[in-house]
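In structure tokens, one chain follows: the form predicted on its own.
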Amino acid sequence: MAEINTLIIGGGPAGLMAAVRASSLGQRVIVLEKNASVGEKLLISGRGRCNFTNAEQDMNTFISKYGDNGKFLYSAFSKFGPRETILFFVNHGVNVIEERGKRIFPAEGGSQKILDKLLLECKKGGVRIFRNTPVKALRVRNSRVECVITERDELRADKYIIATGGKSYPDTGSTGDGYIFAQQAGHSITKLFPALVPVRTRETWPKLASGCNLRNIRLKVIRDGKEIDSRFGEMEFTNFGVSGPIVMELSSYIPKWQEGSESLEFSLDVKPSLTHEILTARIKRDIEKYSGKKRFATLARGLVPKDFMRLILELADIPSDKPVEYISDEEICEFVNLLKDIRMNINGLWSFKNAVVTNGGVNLKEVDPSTMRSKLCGNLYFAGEVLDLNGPSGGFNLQICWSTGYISGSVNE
């Protein structure tokens, strides 16, 4: 085998971007992929449509999406940020469109289009991709990686990049291997949690509305009786709790919020655009209008979606067949309070199998943010989800892959 300059473990978006960049600089590159095909997690991104970055132009706003660890990305984004990512794919024949929330997608072809372009550039650069080649271990000596051990061989290179992904969607090959390799090189791994994942509730009644999607609602987080966060948007009920965009976004913070708290709840406001007073007045007008003609279920149907009816009737504790003229002021008040504040006790997260990304990873204090080089092992680099970085949905997590992959592939040993 010819001499290897750069050896990359993992053929996902970060690994392929690193390979494209390194080969464009004249490096002899190989990629080791444990699966039979590369980019399996990329192919399911955005349900196959691939929201590959975000068009937010203010860098401080962009960085803030990544929470406390976001500052680590300033250097990488200044060299290859969302603008450079869009230009990269456009220059390689991908037409793009911008959708709600500044999300950027390929105009056609989805995830397969993005993957095809990366593989084409790898082919042009002479990158060799070895599929069905799981790495067993790194051999480290004198603070440098000496070789990578596979089932069939020991491979030596000048430089090694770990781009194995995290633990989310393990069926795509992201089973946490990279954390083991990092530890073999002396790195510490921060605590791992599933992120962008559905949330379990202590209550079982959400299953009464399983599959129901509520739009334009507000979901608050109540910690020990005090509101600490809220989101406006869409959520969905499941057999085990709640899901949907705003729930998934909040899920990334739940492990931290649960630490040291006695209670953590969601408060659902079904009618955030209406005050208690306006909602009460509307219900009283409907009662007057439909007196002698309608029952409570009909009144409720005018306020909530059809597939939410069974649940709201269960929670209201007002007989669905009760004539509206017999609904008391006290019952009206309780019903309005319910619409404005449906409480759910948070009982943990769904598993990594259901998570979009991993919260936690290689400790950022042990990685040089300007190069992605290990501070503990001179010829070792990291890229993508294996690092302790994650963001909300909207293209932010794939941008981590593109930026860190590009930067890690830019350094010649």
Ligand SMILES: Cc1cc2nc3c(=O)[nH]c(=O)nc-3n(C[C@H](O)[C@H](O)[C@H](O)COP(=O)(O)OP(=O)(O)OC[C@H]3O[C@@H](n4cnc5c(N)ncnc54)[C@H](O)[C@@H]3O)c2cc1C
Given for the second form:
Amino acid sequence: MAEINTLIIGGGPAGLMAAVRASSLGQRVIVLEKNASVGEKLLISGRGRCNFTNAEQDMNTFISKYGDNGKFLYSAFSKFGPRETILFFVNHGVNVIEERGKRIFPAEGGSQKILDKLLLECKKGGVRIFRNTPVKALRVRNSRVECVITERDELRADKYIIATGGKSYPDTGSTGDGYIFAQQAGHSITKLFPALVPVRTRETWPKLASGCNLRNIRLKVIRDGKEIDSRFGEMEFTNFGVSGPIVMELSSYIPKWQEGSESLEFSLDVKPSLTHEILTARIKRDIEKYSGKKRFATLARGLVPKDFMRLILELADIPSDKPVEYISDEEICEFVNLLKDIRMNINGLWSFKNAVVTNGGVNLKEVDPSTMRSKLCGNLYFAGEVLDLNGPSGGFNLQICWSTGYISGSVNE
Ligand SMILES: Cc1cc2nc3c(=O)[nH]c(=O)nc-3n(C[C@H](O)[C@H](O)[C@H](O)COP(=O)(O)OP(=O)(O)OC[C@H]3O[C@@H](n4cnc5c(N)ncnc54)[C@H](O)[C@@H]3O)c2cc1C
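Alt. form predicted in complex with the named molecule, vs. the form predicted on its own above:
Now the complete complex, all chains and molecules, led by this one.
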């Protein structure tokens, strides 16, 4: 038997969970981490508060959050799912709280607390963590990994786990190296896109309202003139387009929707609970009431936030200082049409640098879902974001790491 049983590449949440699990089974484990410290991305997760899983009880609903690839997770979740994850951290002294959208956070201490607990368990299990140790390549022979090559050494183990993360937020160390290692072992990588990322628009006017946040709006996606999706919630204008929770959520589907389409647009309904007729009647009533007393901008201010009001008047071509009694029926109509349907042409996504996760990764057809073992290379395993799995915000992405990390660390070679 080699001196090392399990060698893990990457000290993020997936790699550390794999290390905790493997060492608890008596394995001699080492983790190779290229950064000077482990868990850099984990530390910024949930703005440092770490939304580490979700309390959704219904497994089918939980799995549906991951789209078509979610079914790959049934086996892993049945062994170590969200419930077991919460119990794991609670049993290791982390109090948890549930917030909006069933998001689960540590009650105190945030991401640092989660990382500290993982490191404590690694220490108890005798896991050796080599920091500042980037892996350069895998050497593969006869469908088995023979060794990993670092700048200084070649290291051999019974079993290897690739837990190098994706390509998003590369400053945290996730620079896509794992995809190259997987390819060295014969794996295919599905097309990679940034996901949970702001969206660029062809129009440049969003920058006029940059930073403006709109709540309780409906954002529809229009592909070649037909509505194909629609979300209710919160969004924000940026210098290059739009962002905010519902935009980030929709961003994961945009590359797929763009394929073969002639046009892809957002349609923003700022007043989804009011019809054209109700809005028109309300504005006409207000005009009558404030005739001779107010400017249209003051009236519009009662309908939309101040920083957005300037933008919508600009789009409607109504001078903000125009007295209400001079507003024509055509101007009212144009204003209401805009409240109900502001169009923006989707012009792509921001880069991986700003993306919360990576869409795409190691092809799931080539990985055994019950063990995370490669189907192509006997002693190779995968865990975390390097796999072709991603979910919406709400704790769903870290759950991939806990489950696949735990499962990949569970099998002795
Ligand atoms: C700003 C932000 C906020 C987020 N908030 C949340 C949240 O609240 N909830 C949630 O569920 N998800 C959140 N996520 C997503 C979540 O952080 C990731 O899904 C998760 O960190 C992926 O874990 P991982 O272990 O697979 O990879 P990573 O966390 O990326 O870790 C991979 C590790 O491998 C190391 N590595 C890479 N290449 C090599 C190499 N060649 N040699 C050695 N080491 C290497 C890297 O340095 C890194 O430490 C957030 C992401 C971001 C960017």
